[in-house]
Structures are given as C-alpha cells and as structure tokens.
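Have a look below at one chain only, the form predicted on its own, in structure tokens format.
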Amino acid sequence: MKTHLANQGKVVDSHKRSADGAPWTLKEKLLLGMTMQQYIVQAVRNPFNWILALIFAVGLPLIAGRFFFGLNWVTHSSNDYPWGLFLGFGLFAMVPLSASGFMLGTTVEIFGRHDFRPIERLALLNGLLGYLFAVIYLLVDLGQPWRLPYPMVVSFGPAAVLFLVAWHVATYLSVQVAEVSSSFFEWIGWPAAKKFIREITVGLTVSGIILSTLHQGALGALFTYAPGKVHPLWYSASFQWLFFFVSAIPAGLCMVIAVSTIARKTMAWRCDEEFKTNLDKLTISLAKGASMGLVTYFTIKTIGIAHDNEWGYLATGWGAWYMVEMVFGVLLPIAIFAWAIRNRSASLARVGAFLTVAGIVLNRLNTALITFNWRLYQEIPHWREVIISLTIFAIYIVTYRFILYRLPILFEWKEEKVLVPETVAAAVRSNEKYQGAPEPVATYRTTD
C-alpha cells in the first residue's frame, strides 16, 4: 500500500473523487482506489500476506475436517478437560480483551468524555469483532452451528449461567453491530440511517454497558460447575465472578492501547491527523484507567486467597507458576504505567499494555485449561487444534485489516456539503396586510 501511495496513489475517504468529483463506485471503494490488477499486486508485494496465505493453508482444510471427522480428531478434550483452546482461548480470553466496547462508549456517550473520540470508534470495533470470532470459536468447538438457535431459543434453561451467557452474548454482539454501523453508513452513504443510529447511541450504550458486565462476571460463575477442578490459586467460589469481570476492565483498555498502537505503525496512511496528533495523549489516558484496573484486580485476588486461607500453596510448585501470572501480567504493569504516567511516556505504556493483554491470556489459558482437573495428568492441546485456533485468529486479523482500510474507523469521512432550507414560505399569503410585500428569501446553511 505504501508503494501505491508513493506513485501517487488515491485514498478513499468521501464518497467522490478529489480530482474530478465524480463520485466512487462500490468496487472503487472495496478496491481502495485501486484497479483490480493494481490491487493485487499491492496485496502480493505485502509479505505479511504470504504467512496468511500459508497459514490458511494449512488451516482451512483442518477447520473442514473438524466438521467433518469430529471434534475428536482435532482435540484431547474430555470429561477430564472439557475446555481446549477453543473455549479457553477463543471465548474465556477474547471476551475480556474485547471489553473495549462497553468502557469506551461509556466514557464519550454517557460521561461525555469527547476528547477519546478519535478512538471510540477502534475500541467499538474492536469489542465488536472480538465477540463475533469469540462466537466463531465456540461453534467450532459445539460443532453443528445449525442448531445453535435451539439451546437459546426452544429448550429454556434460565437457571443455568450457560443460557444466560449465550443470551447475554448474542444480544450484545447485536447491539455492537448497530454501534459500528454507523461507520459503515458514512461509507456506504446513507446518511438516514446514520442519522438513525445517533440518535439511538445512548440507548445502545447502556445496554451494552448492561450486557457486557453480566456476562463477563457469568463466564467467571460458569467455573462454580465444577469446585475443587481447578486449582485453588485461580478458583474462589465466592470472588470468582469478580476476577474475571475486574480483569476485563484493564484487559479491554490494554487491547485498545495495543490494537491503535499496531495500526499506526502498520497502516499509518489511514490514519489521519487527529488521531495521530492525539494517540499518545490518549493512550497515557488509557494507561491510568488500566493501571487502575490492575491494581483493584491484584487487590481481589490476595482478598481471595486471604478468604480461603489458600496461602499455602504459594510455596508450591503451582505457586511459583502463579506469582510468574502476577508478577509479569499485574505487578510488572502496575510499575511500567505508574513509570509513564509520571513521565509521559506513551511508548513505555504501550510496553505495559501488551504486557497486560498476554497476563490476561495466560490467566484465562491457567484458568481454564492449565490448572483445570490439576491433581490428574497435565493436558496437552492437539497440534490440529493449535492451527485451528492460530487460522481463526488469522481470519480475525484479516477481518480487522479489512475494515480499518475501508471505513472511517481511523480517519474521519468527508462528508460532502449539502443546502438545507433554514426558512421555507409556510402558505400563500393571500391576506391584504402581506399583498405588495416582497416575497421572502430563503436562508440557506451547510450541514455535514
């Protein structure tokens, strides 16, 4: 992409032309300006592409074979360990690191909070797509994806956390969708239902600040099924809710600090000046609100451990594994943000944002499979199953990419200037007290 821009390349971001006004096609606008042979070649040149393709390669026929043979042939799981890396890595990990969503459309929408605007819309989106492929893991997992309605929708289990997991989950990625639509309609161009969609911004807000606090404490409870499986040191019975939604809050704000991170480094020509001019000054932002977050996080888990007198197994072997999780995914941040808060460090933040995102995902990989039935055999994942969840996570790359060089996500979308009457002639004005006057002149003003 940066070649095509270099030779002088177009970029999309209103819906005509800046040379000529003509207005882009559909295909122009999927094709980023580009002929189709120019669009190719740009693609082939990016050899991030070729680690794609090779991955899909491989991949693609195993996710077909899993439907196919069974999940048996691609997984260990079973009664012992139910949950592989479909559920402890795809839904248990996503999820949280997806919590972006929520937080950030509370703190522009509802707090009015207006200066993170220009990354409202990546951490809407990023919420977003991470519970879509979440979903797409669960029903590689569940297998026959036809009969998903069914569970939800004729055989009604209301007291079980799974039922009120999958509601929760299914009418919050509704929600999301209607959140981001609205980027897609700057794009496809149909202000109305823009339009539309702001004026229902803080009904949706507050739903999806409902939804998502109650599922992301329920994936916790769904752990309650089975006390004494997994191992003391991430298990409470009565705080294990509150972990995993008090982790949620700095996982889905360290994901938007690494997600704008990655995108202004890789696709930089997207980007356009306000987000650029403001990413640093917001991600120190971020950092206090994660920081935050890690510290009550850290605080519940010693409460928890202090609540079940558990502190004996610090001196084991699993304890060592344990204070490894805290030390390098909650204390090592802690240090790092209070370091770039006081400094103003937005690049050492940054450090400390990935390093919370891959605490989190050790915590729900621990949680969920690690430690899982821990008194037994040590599991290890399939490697058929390791490259189904590298290639779906590969699509969520590919789906991510997709949409941030298409629709204003990153950049702001030139609205073109239209004439709206200010003042119209409400009747023919027949009485004699307005006969002889001079017809009255319309007023015109410019909208976006």
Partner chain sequence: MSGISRRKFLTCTLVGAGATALSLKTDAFASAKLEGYPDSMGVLVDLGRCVGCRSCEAACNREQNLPAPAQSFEDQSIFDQTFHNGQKRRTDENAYTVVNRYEPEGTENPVYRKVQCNHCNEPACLTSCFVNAYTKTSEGAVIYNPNICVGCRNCMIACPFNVPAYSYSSATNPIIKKCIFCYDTRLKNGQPPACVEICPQQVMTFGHRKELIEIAHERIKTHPDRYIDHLYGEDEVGGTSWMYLAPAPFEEIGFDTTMNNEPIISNVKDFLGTVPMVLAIWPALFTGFHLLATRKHDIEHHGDDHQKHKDEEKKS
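Next up, the form predicted together with its partner chain in place of the form predicted on its own?
What comes next is one chain alone, with no partners or other molecules.
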C-alpha cells in the first residue's frame, strides 16, 4: 500500500475520486482504488501475508478434518476436560476483549462524550468481530454445530446460564451489526439507512449495555456449575459473574488501545488526521478508565478471597500461580498506567494495555482450562487443537484488516456537503447507485 501511495495512487475515502471526478465503482472500492493487478502485487509484497498463507495452508485442512473425522481427530476427546482451547480461549477470552463496543458506545452515545468519537467506531468494530469469532470458535467446538439455533427455536432450557449466553450473544451480535452498519452504509452510499441507524442509536446502545452486563457476567456464572472443579482462588459462588463482568471493562478498553496501536503502526495511510492527532490523548483517557477498572477488579478479587476465607491457598503452588496472574496482569498494568497518566506518556500506556490484555486472557485460560480439575490432572491440548485455534485467530486478523482497509472506521468518510434548497432533487441523487436514473420531480432533502 505504501508503494501504491508513493506512485501517486489515491486512497478511497469518499464516493468520488476528486471533487469533480467520476465516482468509485464498487470493484474499485473493494480493491482500494487499485487495479486487480496492482492489488495482487501489493498483497504478495507484504511479508505478513506469507505468514498468514502458511498458517492457512496448515490450519484450513485441519478445520475441514475436524468436521469430517469428528472432534476426536483434533482434540484429546477428554471427558474430564469437555471444554478445551476452542472455548477456553476462543469464547472465554475473546468475549471480554470485545467489551470495547459497549464501553465506548456508552461513553459517546449515553454520556455524550463526543471527544471519543474518533475511536468509537474502532471500538464498535472490535466488539462485533470479537463476538463473531467467539461464535466461530464455538461452532468448531460444538458437537453438532448445525443445531446451534435449537435453544432459540426447538427446545428451551431457560433455567440454564448457557441459555442466557446463547440468546444474549445472538441478540448482541445483531445489535453490533446494526451499530457498525452505519460505516458500511457510508461506504456503500446509502444515507437513508445510516440515518435510520442514527435515530435508533441510543436504543441500540442501551440494549448493548444490558446484554453485555448479563452475558459477560454469565460467562463467569457458567463456572459456578463446577464448584469443586475450578480452583477456589479462581472461583466464587457469589462473585464469579462480577469478576468476569468487571474484568471485561479494562479488557475491552485495553483491547481498543492495543488494536489502535497496531492500526496506527501498520496502516497509517488509512488513518485520517483527526484519528492520528487525537490518538495519544484518547489512549491516555482510555488508560484512565482501564486503570479504574483494574483497581476495582483487584479490590473485588481480594474481597472474594476474604469472603470465602481462601488465604491459605495463597501459600500453595496454585497460590503462586495466582500471584503471577495478579501481579503481571493486574498490579503491574495499574502501576504502568499510573505512571503513564501522570507523565502523559501514551506509549507507556500502550505497554500497560498489552499487558492487561495478556492478563485477562491468562485469567480466562486459568479459569476454564489450567486450574480446572485442579484435583485431577493437567490437560495439555492436542497440537491440532492449538493450530486450529491459531488459524481461526488468523482469519479474525484478516477479516479485521479487510474491514479497516475499506470502511470508514479509522477515517471520516468525506460526504459531499451540498446544501441545497429543499425542493431541489440533486442532493440525494449524487450517489452512484442512482446514476443514470431519471431525475425525479421532487424529493426530500437529507441533511448530514
């Protein structure tokens, strides 16, 4: 892409090439304003794509094999560890990292903090993709994935926590599709649809908060079914859902910092000036939120230990492992954030954010996999299971990149601000969708 721009290539950031030029066709939009040949050349030139290709070459056949030969071909078929890496990482870690959507949605839309707008869409997209891929991980893990809609239509088990998770993730996924769709409508050129989404934004955001509170918590509550199996330091009958919910807040915020850092570094051409100039300031603001979340999380985790009087376990080997998680995943980030906020150092805040993300992933893996069955034995995932998990994550990255390259997430779509009298038809008809259609006699005017 850098080479393309160096050769005077143009970036697609509005419907038309230049002020009076011809509109981009859909194909050109998809190819980022390049010809097919140019596009392929730049894709091959990128060394990261070679790594991805290698992962796919190994991983995709394994995913296909899982569906042809069954789960026992890719996992150890453990009856003691029914949930492996697909859920331990894919579902339990991806979902908290996707809490960003509802966090930033709330900040901007509910509390009216429009200064966070440059990063809001990235947070929403991060939420949508995280959930989408959590569901994809789930589909690989389920014994009969084609029955996924059963809890919605065939047979209901409303007393089960998983029933709530299923319904909430499904509805929240639709809410997030709607929230992210406004950038898609800008890109494709359908202002009426965007306007409709704009009108229902507050409703969408509030339902996002409700659904997120409950299913982030519910993922924790799932483990309250297994009181003797999860190690007491990672288990609390009363507070498990709060642990998962509260830790999802810094997780989501730090994931936005992490992703924005990567995007700023690897696709600077795609970020507009507003995003670039505001990013450091916003990173500090997000770090403030994350550190408050982490302090709260540390406090309630400590209360949890006191509540069940589990101090004795801290002196055991599991206790040491617990301290590792707490020190490197929670306390160290808190210290780094404090320093970063005080010295207004965005790059230090980024270090703290990556650490927090790793800490939350470790916490979920600890709960679901590592300390699970602590009284029995330790399960090491099958190598095929590891590669499939990695492959799905690679698909996630590719999808993420594909969307960031195209939709107005990191940049603002340059709308034509043609202010015309209300009865004049031209304004609405400027989309390429209507090119060549006869001019209407009269039409309404869309603002915005």
